[in-house]
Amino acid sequence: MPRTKFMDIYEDLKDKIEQNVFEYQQMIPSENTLAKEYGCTRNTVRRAIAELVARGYLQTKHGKGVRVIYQDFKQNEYMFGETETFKEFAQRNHKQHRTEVVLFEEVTADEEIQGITSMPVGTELYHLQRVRYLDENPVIIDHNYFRRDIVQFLTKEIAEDSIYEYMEKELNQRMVTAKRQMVVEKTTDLDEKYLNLEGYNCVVVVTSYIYNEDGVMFERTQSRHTPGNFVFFDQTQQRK
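Supply, in the form predicted alone, the structure of the chain whose sequence was given, as a single chain.
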């Protein structure tokens, strides 16, 4: 499916807020002004603003307008409620980053893999293990399973850059919904082999199930984070 206009506006406004074009506590331009600037309807602008409100960048106040509430705390915080990529996370935190693929294989889901991924037996999958580096410090190891019929023609080179960026730009596929669970576990042999644990004997484990626009779960990932480099960040809003 083609990228929708409101998502382009959302991304542009989000970038301007993160780059302090629109600063903390500043009122952004009116819907009419933004609609003229982007060459779209007010409803399209309203959808983009609603997405930014939901993600904690803006706050609306009846009769006053829309105010920026985003603050960059300059920490390595992971947006637990978002579908933010590692590449986007590193760029937002002004960190050098790279990804090393230490395992890349094609597998067919059997009962054991089904138990891990919840994907049906017989599903053809890519199975990856990727070590994530921030400023040359190995802080995460990802254990990924991707459906081959959705993430088509995946390569090691793509996996070392950004799989989601490839999906969106080349395959017209978007991740839409993420279900996540976070726990703390003792380290495994692979954790100790690949990560700089700095004396810790445990890791923060985030297990994610990712769905596309058609409601199909195409990815199951377990990300194992070093505790010294993990800061959980979330935002809630009071229900009306």
Given for the second form:
2 protein chains.
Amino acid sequence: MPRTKFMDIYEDLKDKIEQNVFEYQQMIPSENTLAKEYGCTRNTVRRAIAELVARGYLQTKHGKGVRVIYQDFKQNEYMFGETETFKEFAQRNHKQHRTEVVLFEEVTADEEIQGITSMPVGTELYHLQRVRYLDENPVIIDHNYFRRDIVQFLTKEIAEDSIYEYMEKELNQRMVTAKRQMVVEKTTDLDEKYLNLEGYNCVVVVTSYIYNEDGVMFERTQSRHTPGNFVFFDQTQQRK
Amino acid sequence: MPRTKFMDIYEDLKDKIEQNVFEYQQMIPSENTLAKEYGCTRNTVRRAIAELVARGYLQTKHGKGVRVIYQDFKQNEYMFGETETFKEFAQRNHKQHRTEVVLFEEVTADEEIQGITSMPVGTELYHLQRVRYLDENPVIIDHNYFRRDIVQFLTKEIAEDSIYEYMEKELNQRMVTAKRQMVVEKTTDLDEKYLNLEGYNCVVVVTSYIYNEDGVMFERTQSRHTPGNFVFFDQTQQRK
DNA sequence: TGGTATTTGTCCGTATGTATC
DNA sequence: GGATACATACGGACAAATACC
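Show the form predicted together with the DNA, please, the one above being the form predicted alone.
After this comes the whole thing, all chains and molecules, with the earlier chain placed first.
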């Protein structure tokens, strides 16, 4: 993927940080030094550093230098500010995963569905309910709505694997922007039917609105997580 | 605050989006046009646009243009990827706020505290427990640990107002990086004693590790939220 | 279908300002 | 005060994707 010069530099610095070539709390070489090493201008180095700052790897200080503040990730963490599918999450954490489609229907948005999805009345949609298993443990129920004009020819079989892989490979559609909102809600009958709640009387509800590169919102998904099995993670830089 | 040119442009564009001068889904003027309007180079405009993309206001597409994808915020939302204090949160949502300090002690980190805080054994710390009220409703218990060598001369009175205002104004210390982790846990006796849980048997636990501009982690705080009162919000751009 | 203009993406080189040591 | 380091900004070049005729 790293086609551009600044992405090459980004990847190289990131590797060096993750491999502890540059250690936690250590200052990395100055921008001018790096520019000479990489054979580019200071601007290009700065671009790479900016990306690493945004992701919590580095911290810059005016007049002083650039410090490593990266520490190892925990497993089983959902990263906020990153887009990761359930399949990718499972693979990253070396877990078995399986998706059971318990509802698959085609609907047309009425006012009730508009209230849920923010899709205009009349929009043709797929409506799915899917139970997600990690190591045979049911941890999430997804309630998905997809626009049929964008996510075309969806089948139950695709929904059991990865809808996003299908979209990218077959339809040449990409998720570009995701807006997510998280609340905790009391459990519903459906939650209790499908999930292993381990005594909790609530679920973590993550509602996502997903846009493609034409700025069209083509998906609204509500993911209801069992409380015990997830961690959300976030890193922030305060700007002046 | 906007001292720099790109921050001026950032603020101006942000206002125009929020005031619907540029409407949802509309393309804004081209970078070259904006550069002429603002009397600067294209690079400076691009810098401002990049910030707005990162915050979910705009979406760019190569060869086409820049589209507005901002929609209004809901109230009572905690924005991930932003640093906001409890006091600022209350004021933004036009709510009364009050903080009650139920524990204030000075401790030295032993191995147990190191396990909780990741602070080295022997570090001198303040340990606080604070109950936070919104409109006289107890919604959060904070368990704070602060390094005494950095957050000096802390008092109960300061802790009842805003520790961060004190740090910035009196100590010239700033929060620069925050790493936060969120999980849901069963309630403890302390939660049940102080919080109004409305039937929930769990709380949302946000654990924060805060760094100053010297890269020193000077605070570890665990905030235990009542589930009903909070929404966490997040926006993401997927990069190529 | 093809050519041209427009628009964003990447990168360069330079200059100046400001914070730190 | 001088050297070093990051921050901002300018102006220009070319590439790549898109739109238009």
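Source: prediction; values computed, not measured. We call the rigid core whatever largest set of C-alpha positions still superposes within 1.5 Å between the two forms. Numbering follows the first chain given and starts at 1.
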- Task: Using a rigid core alignment, state whether the CA of residue 177 is displaced by 2 Å or more between the two forms.
- Result: no
- Core superposition between the two forms, C-alpha change of residue 196 at least 2 Å: no
- Item | Inter-form CA displacement between the two forms at residue 15 - rigid core frame, Å | 11.0
- Superpose the two forms on the rigid core, then give the C-alpha shift of residue 55 between the two forms in Å. 4.9
